[in-house]
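We begin with a single chain expressed as structure tokens, specifically the form predicted alone.
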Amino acid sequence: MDIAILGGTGDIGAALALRWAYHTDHHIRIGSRTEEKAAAASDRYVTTLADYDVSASIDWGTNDDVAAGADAIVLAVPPYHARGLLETVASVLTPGTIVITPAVGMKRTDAGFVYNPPSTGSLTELLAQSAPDKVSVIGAFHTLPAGRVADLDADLGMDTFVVGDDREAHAVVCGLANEIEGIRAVDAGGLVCAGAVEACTPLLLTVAQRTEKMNDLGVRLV
């Protein structure tokens, strides 16, 4: 599968792309808003994964370049920007393509983070109202640590809840989280749940913030 990471220069981008470079097959293709950004980040995983016996190929361009033909993409960049790069790269993805987003609106407080949506309900859902017809927006990863996830050393034992109204692209999806050794995909429901979902990211930031040893925490449910 053909998995392009918009704004794949990042902490979440780098984590997933390090993941699925190490965990499987996948063509993973890493994009920016210039070309060198993407490049160099390309080049800084390629020498990790080195590290570890593996060799990848890892492609890089543009945004629009590695969108164009993929059949995932990873909306891998803030929330306010979310939105405005799907609709950037809505021309060049073909029916079919599954959108993955694990991004939050939230705003950090004196008291800790707070989720903050938008008036849709969830950004998932903002995201899939601006998706092109027969593209599905599915939401995961959410409450991944990132620094966690990019160690290739660390043991994982988390979680992913994974939101969306398509069964077929929301099985496409908890198959990708599946596929990284020590994470498990959880079927959290249709859109509709993405709040719910989204919502449990402040929370774990703010518990990390205010609590020792507790950094990089992720959901395991028993």
Second form
There are 2 protein chains.
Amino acid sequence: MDIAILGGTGDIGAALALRWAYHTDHHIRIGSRTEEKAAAASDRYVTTLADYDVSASIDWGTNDDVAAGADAIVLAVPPYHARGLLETVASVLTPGTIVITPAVGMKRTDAGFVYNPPSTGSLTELLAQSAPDKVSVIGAFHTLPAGRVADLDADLGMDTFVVGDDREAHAVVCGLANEIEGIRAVDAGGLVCAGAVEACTPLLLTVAQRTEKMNDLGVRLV
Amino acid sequence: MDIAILGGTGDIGAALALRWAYHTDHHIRIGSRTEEKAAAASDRYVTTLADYDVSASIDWGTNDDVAAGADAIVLAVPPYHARGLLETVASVLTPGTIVITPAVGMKRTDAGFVYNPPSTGSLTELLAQSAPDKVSVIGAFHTLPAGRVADLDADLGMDTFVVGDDREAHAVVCGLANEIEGIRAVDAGGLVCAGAVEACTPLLLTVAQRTEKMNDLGVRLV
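Can you now output the form predicted in complex with another copy of the chain? The one shown was the form predicted alone.
Below, the chain from earlier opens the complete complex, with every other chain and molecule after it.
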């Protein structure tokens, strides 16, 4: 598959790019607002992968460039930019493109991180409403600790919750998740369930904020 | 400690009663709307514990009876009864009593279970607002699979997220959780974070609804 990671220079974008390039044969494209940033990130990932004896070819370009014709795009940007980014690239998406959203709106308070969804109920649902026809939005990868996932030596042993109404697209994203060694895709329901999935991210950040040695954790159902 | 489990005849009440009686020396009191039901449940728990060579004395009575003078009460009732129950027993609570709430409001849909909090943000916060002065509300035990926890042979190896603003009461509840073998208390923040914790319950139920062999699961941060 051709997977475009928009905002692919950030933490979760880097983690997914490295892992897919390492564990799979998918064709990865790194998108950013500027070509230069995307090229630099792609170089970094290729160099890292070379250290693991993986000869990867990772494309790069502006978000628009890499989104065009991709089988799946990941909106690896801060939550408040996700909708605008999707609207920006909407015209270049092919019917059937899967839009994957890992972002979560939240507020940091002294008592912990608080989930802060849009009034639609969740960012995933908001994006689904904003997406062009024949483009399905699937929520996934919210709870992955990006730094740890980006470390190709790290054992993960964790789950990712996958939500979405288009069951075919949902199955594709579960497949993409399961191809990463140590990650198990878990069906967390339709779009209406996305809020409960997104809320796990502030929960994990709160635990990290309050307890030493409990940072960079993921979730495992046991 | 004297721990009164109100609605202690139900699934999560049974699980906590059995585990505390099995692993600790706390004094357990089972409350119900009628004395008869509470007595019958207490008998069942004592019989089960005897099978494990534990000679337990488990008190019973109406919810009012057992709440009076307890160090902690667990509101082990359906979410839409929790506030009414707390208001009913408020007058018999001693200052310093800790109120523990494991309940979560949710709706079942074809696409999965949807978290359905009150307008205050979470049931935990609603109860905190309804509680008498000098009585602290702590959220805990939401994600425990009751049937499995009630099975004293089961290895648990799971976490419970504990939320609350009164840090002294929070620490006590963490202690009560950690005393159950195989359960680890995790600090999930203040009351403002309770929604993210409560939302884990519909997430787990959705997974169970949609995936064979993924029922009766708990959560472990890894």
